[in-house]
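Quick heads-up: it's one chain on its own, the form predicted on its own, in structure tokens.
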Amino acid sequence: MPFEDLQILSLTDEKEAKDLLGSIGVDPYGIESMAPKMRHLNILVKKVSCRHGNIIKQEMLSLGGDAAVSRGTVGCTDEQTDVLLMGTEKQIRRFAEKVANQPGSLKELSFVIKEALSRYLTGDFLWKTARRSLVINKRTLIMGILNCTPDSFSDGGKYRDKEKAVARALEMMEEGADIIDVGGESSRPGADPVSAEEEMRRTIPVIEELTRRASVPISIDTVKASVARAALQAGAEIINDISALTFDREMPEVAAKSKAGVVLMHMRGEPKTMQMGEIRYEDVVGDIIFYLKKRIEAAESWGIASEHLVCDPGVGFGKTVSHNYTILKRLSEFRVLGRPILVGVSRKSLIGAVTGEGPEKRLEGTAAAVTAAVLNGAAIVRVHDVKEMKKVVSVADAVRYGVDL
């Protein structure tokens, strides 16, 4: 039977498209011209006027794409509509060029689409810390968790002793950790806050020792400016702030002056209350992206350059189990932020909800969640079990980026 070797292809990035065109023998000019036609995009634009909604739909149709609008848009019985642009990358870019000549909000939409595409299609990242620059390119970085606390949900109390904490950090480094994240205050659901003095007592001696002995960057997991300042003076390079610089008004200044790397995380409320009451989002992924976009803008307004920022959707922080899995499934959408995405799923309750096991028995579930995160676009994964997750990430990276042995 002829054509029995027909295939329906799944092309996830421009390189795959160009490699396929090259294998067919397309000339270089043709490859550059055709590759954008092979990537299909869906772009949601909210709260567009009825008149502009109709213009957008007609322009997209004229380019061979389409745009979905509300039923009442054509007759303008609806004042506003959300618009879903559907087309190839080339069609979307041509649309943006066409409406750039339109007055008012359509001209602004052209600019926003071009900026969003530029961020979304970014492949390589440079993450600047207080002491170095980390190149994130075709390899997912591993952040090892070091909880110097008595009450963390998984390993609370194991590393309260300085010598044990330092030994564990050095062990994680040997196992393949690219970053060591030191925390002195539990952020598990329902956790009580501790004083800055107690947090520093738990973490600063460990950071000072690690700075002398470790070759990888040290991160301080804190929401307190005084703790971050002391940690940076002790040798830390990164501030991992679960409040995205909102809990302590002095934190932005500490981050800006130190030129530290900063992790901006999304959280509903605070650890003590984040899982209480009804947890609702209009669209969990869209809402988190909007929040993180605003936090990036705020950070930049304080003098923190975007190259110093990483974003974390905050799996487990004020989300239901369903929300958490939706975040993992749609993680690639966070690429629109234009910054590396950090994901922390290690031993968390979303895994236990499926496997029925406690934190100490969630290794295999963590491996599956980490794999999903990597394949859907995570640049950094934050984990307890570095040795095991290093192997998991290596295989997931081979699937995601290919392997050259």
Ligand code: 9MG
Second form
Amino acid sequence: MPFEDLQILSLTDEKEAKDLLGSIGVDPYGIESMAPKMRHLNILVKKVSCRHGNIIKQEMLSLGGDAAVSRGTVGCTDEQTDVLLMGTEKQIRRFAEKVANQPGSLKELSFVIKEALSRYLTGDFLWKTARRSLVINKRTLIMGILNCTPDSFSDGGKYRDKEKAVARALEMMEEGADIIDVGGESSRPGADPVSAEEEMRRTIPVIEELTRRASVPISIDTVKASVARAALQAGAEIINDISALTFDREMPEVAAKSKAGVVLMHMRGEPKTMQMGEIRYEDVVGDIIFYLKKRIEAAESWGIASEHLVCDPGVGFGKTVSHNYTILKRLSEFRVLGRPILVGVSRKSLIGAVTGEGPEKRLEGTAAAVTAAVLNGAAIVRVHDVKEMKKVVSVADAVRYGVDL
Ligand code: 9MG
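Could you output the structure for the form predicted in complex with this ligand, given that the previous block was the form predicted on its own?
To see the whole picture, the full complex is given below, headed by that same chain.
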């Protein structure tokens, strides 16, 4: 039968698209021109006036794409509508060009679309910390968790706790951790806060020792400016702030002055109470992206350059199990933030909710969730079981980026 070797392709990145065009023998100009036609985009624009909704629909139709608007938009019985632009990257770019010269908000829409596309299509990142730049390119980084809370290492003696913590950090480094995240306050749901003094007592001696002995950057997991300041002085380079610089009004200044790397994480409420009561979002992914966009803008307004920022949807922080899986499934949408995405799923309750097992028995479930995160665009994964997750990430990276073997 002729044509029986027809294929329906699933292409996920620009390189794959260009390689395919090259293999057909398309000339280089054609490759540049056609690759953007191979990427289909759905772009949701909220609260557009009915007049503009109609113009957008007409323009997109004229370019061979389409735009979904509310039923009442055509007759303008609806004052406003959300608009879903549907088209290839090429059609969307043409649309943005066409409306760029229109007065008022369509001109702004053109600008916003172009900006969003350029952030969304950024593949490689530099993450600047207080002392170095981490290249994030074709390999997912591993952040190893070092909990310096009493339940983690304590066997009574202060000295032995510190020695054990340092030994575990060095072991994680040997196992493949790219960053060690040191924390002295539990952020588990329902956990009680601890004082800054206690947090420092638990973490600073460990960081001082690791700064002397570890070659990878140290991150301090804290929401308190005084703890972050002391940790940075002791040699830490990154602030992992689960409150996205909102908990302590002095934190932005500490981050800006030190030029530390900063993880901005989304959390609803605070650890003590975040899983209580009804947890509702209009659209969990859209709401978190909007929040993180505002936190990036706030950080920049305090003088923290965007190259220092990493964003984190905050799996498990004020979200239902269903929200957490939606975040993992739609993780690639966070690319629109234009910054690397960090994901922490290790041993969390979203895994236990499906496997029915307790935190110590969630290794395989964690492996599956880490794989999903990597395949959907995570740049960094925060994990307890570095040795095992290093292998998981290597295989997921091979699927995501390919291998030269
Ligand atoms: C401290 N901590 C616990 N879970 C976390 C997560 O998912 N992300 C980040 N950045 N920190 C976390």
